[in-house]
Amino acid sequence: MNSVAALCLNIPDIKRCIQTEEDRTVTVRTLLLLSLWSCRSSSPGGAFGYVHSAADTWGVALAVRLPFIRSLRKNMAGLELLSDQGYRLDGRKAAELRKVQARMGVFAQADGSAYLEQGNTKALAVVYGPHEIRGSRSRALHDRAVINCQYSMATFSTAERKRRPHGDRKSTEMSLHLKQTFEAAVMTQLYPRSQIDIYVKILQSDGGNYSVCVNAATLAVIDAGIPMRDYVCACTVGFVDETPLADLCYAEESGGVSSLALALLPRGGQIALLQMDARLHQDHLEALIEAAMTACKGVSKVLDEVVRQHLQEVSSLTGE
């Protein structure tokens, strides 16, 4: 019996792993155990007394385990983002949130700041003002107040490691995309020739990073004590199998699904940001949009309980 022949007694359980997706941990673990017995195998008379050259061992493992690895990797690719029964990856319903934590008044220094967690994907924000305008008086608005926005990610937010410098393409799209959303919202005529400053860093990164951005961006400008007309509320939501999915993780956007980020302001259902990268349908449109505006007011009865608790326990302290 050749060596070829005692592994590829292996392959039809492999494969049978990969097609019916029961256990990833030991198609892996299979994968290593291959790796292992073909290292091992180089020595004369092999592992199992089955291969007897080097050039044998490399031989198996370029027959056997690139195709294998091949596979392992076009079915991970494939991986289904939308069960036969309805479930996601995480197990969630196509139109259910990932659960939403916040804290107001985090910082004793800032005029107004929120912590919020949104499934695996945390924020902090920080608003200062409104204050006089820094620098150039020349941008001052005889009218209403100009709103600054810096987006930023630490340097940990995500699984790989690296620096994130402020200014870099990425953050300045997403600063003008906090602009324009709370532009809309933030009742900046009360405020003429002033400024708002709001300071968003993602802590950690997991889908829907400007929605999360947008949803503890609110909270902190509610604390700072700033008119708004209504509280402005996002949420990412995708296209997969004719059925939209509301509140995208980072699996999810990174599966190529088409999806889209709305920003609303749900008493009056206006939408003050709409932003969408890939290609959809027009036919689907109209149905991501309301996936999307139903998302957002879900959301928005969340962060009104929080500010509604956030004004007990200021409530309790000063006692009033």
Contents of the next structure:
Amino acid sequence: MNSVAALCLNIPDIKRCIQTEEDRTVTVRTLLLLSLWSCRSSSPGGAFGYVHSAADTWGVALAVRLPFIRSLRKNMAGLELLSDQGYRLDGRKAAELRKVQARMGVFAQADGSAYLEQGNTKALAVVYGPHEIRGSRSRALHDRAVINCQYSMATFSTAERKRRPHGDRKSTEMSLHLKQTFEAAVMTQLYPRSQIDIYVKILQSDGGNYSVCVNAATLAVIDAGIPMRDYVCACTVGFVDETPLADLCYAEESGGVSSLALALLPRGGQIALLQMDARLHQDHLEALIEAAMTACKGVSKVLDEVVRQHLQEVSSLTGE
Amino acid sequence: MKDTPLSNCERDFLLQAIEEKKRLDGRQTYDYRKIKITFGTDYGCCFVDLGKTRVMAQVSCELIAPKENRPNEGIMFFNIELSPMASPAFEQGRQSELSVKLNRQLERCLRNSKCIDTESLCVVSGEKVWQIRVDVHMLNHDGNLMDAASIAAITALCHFRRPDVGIQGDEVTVYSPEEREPIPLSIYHMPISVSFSFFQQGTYLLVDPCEREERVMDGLLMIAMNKHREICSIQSSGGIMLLKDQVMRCSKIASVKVSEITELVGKALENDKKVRKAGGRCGFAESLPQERITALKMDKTPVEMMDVTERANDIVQKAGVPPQTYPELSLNNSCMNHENVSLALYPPLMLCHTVSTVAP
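With the form predicted on its own in hand, show me what the form predicted together with its partner chain looks like.
To see the whole picture, the full complex is given below, headed by that same chain.
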């Protein structure tokens, strides 16, 4: 019985399978697959019960039983983020990114704009400027441009409706981080006494909000024609079972993984922002940063392709 | 009130000193300033002095209804208050960038690293849990507020004791400290933040920057760790480009610093416990009747100042004509000769310079 067939079965089928199957070792393997699958989909309790009872009635060797039960216990506490076969919750491999789709120049009014999807996380970025300083003149810097960022989340972006789309501590912090990232990447010294506005909105949130915002804003800044040192690409990376997982989705992020967000200028390998949450042993840090940098380089390839394609479209329209 | 900006002269001086691996207060590159930890009369009150930076943390608790999605977990609340008392640049009542940054960093350092067992703070599941509130007040700002705040907060949490509760049927009784001994919080590990400042686009690195150094730095990297060498949070800030090797180097330095600081905190807590057991006066009360002010007291001069005057005179004598002229001053003091004017103008600078050359 191959794994594809096993995944199509449901719980009554497991029972049948247990009753009819002769070769126990094969059954045990199937059972593992089935149980993991059903844990993920609907009823972890049910699967646990079956495996347990089956293992008891057959007297399967303890060495075989224990890892099952341990892995299932883990499922009870929280989802198992990396299966024994090396697959993640959404079927990706450890170092695999989500699908990135992007489009530049989505608004006519703004100087630059971009829309970016990374898996189910969707963001819209708009850039105005460089223009004269708005508001208080005292903010102007005599040697470079001021970058003003605003991060907001649409009220419908999360499962629970958000009361305040922006202005709370978390989103203020996110705005600060975006500002910091782009201050490092944009060649602000070319525009003294002026201001560049970057507005980013999350339309749908499914993990990695910061990185998606940075990627979208990079495209918008490029669309606005503002010179940058390099693409800024960001990615979040998690660490589970001694393996770094690239580009976390919401389920993985909230599963208590230690996660690291990193914004990279890929050509020079310079880190524009580094942020890490939760506990991680020092010895693993290097591997994690390395994985994050690789993931960022992957993102930068996709962004580069998007920019080139956009340029081609625009130039063919203008007939050049 | 806006901060008075640093003059170009001072900025250049500081940067040049850093290039020569010297610091204003005579420290080495990786040295911390002197850390002093004192406790208040009550449980959960802690003062931390980091050089001249002074921070107070106070922990309090309250019975409240839990959050709906976590019915049997207590709630941790952190707040850093930047009062105008600490620095004229801090404004009352406004959420400045700095305060958001510090607050979030402290939250991340202490809450997200799960250093406190929140489940033990549950009294009645879904109805009553303890909310532990940590208020950190900045009393004096001389740089590196985050490290001082993190030490103060975690020490205050270790020192804090909550009242015991008893449950009979539906009734919850909170016992006063006289009736039943208060209970300490269960703390798994102690995350402590270590700050690194970068200068000249990351060429130079200093640990524990003072206020002056913070003003001329390009970027900051904060690493929170515990003594088991587990990193609890990393945050880079300021528009600086880091390289991976720099981060790795910082994390290695941080692990050494954290183990030193943890030991210090442990000693301070033990000391306080002993004093309290003996029934002696402890914490703030100790300093009151002696009619002396202990805040900001300098214990000893950090640098050798023995032959500063002679050296200053030496330098003045050897120095040529100052590069810049000051028309207003020379008009007013037309009778003064040039050398005297330059000495009158530069006393702090001259002193600083000689001091930093004398310093070990």
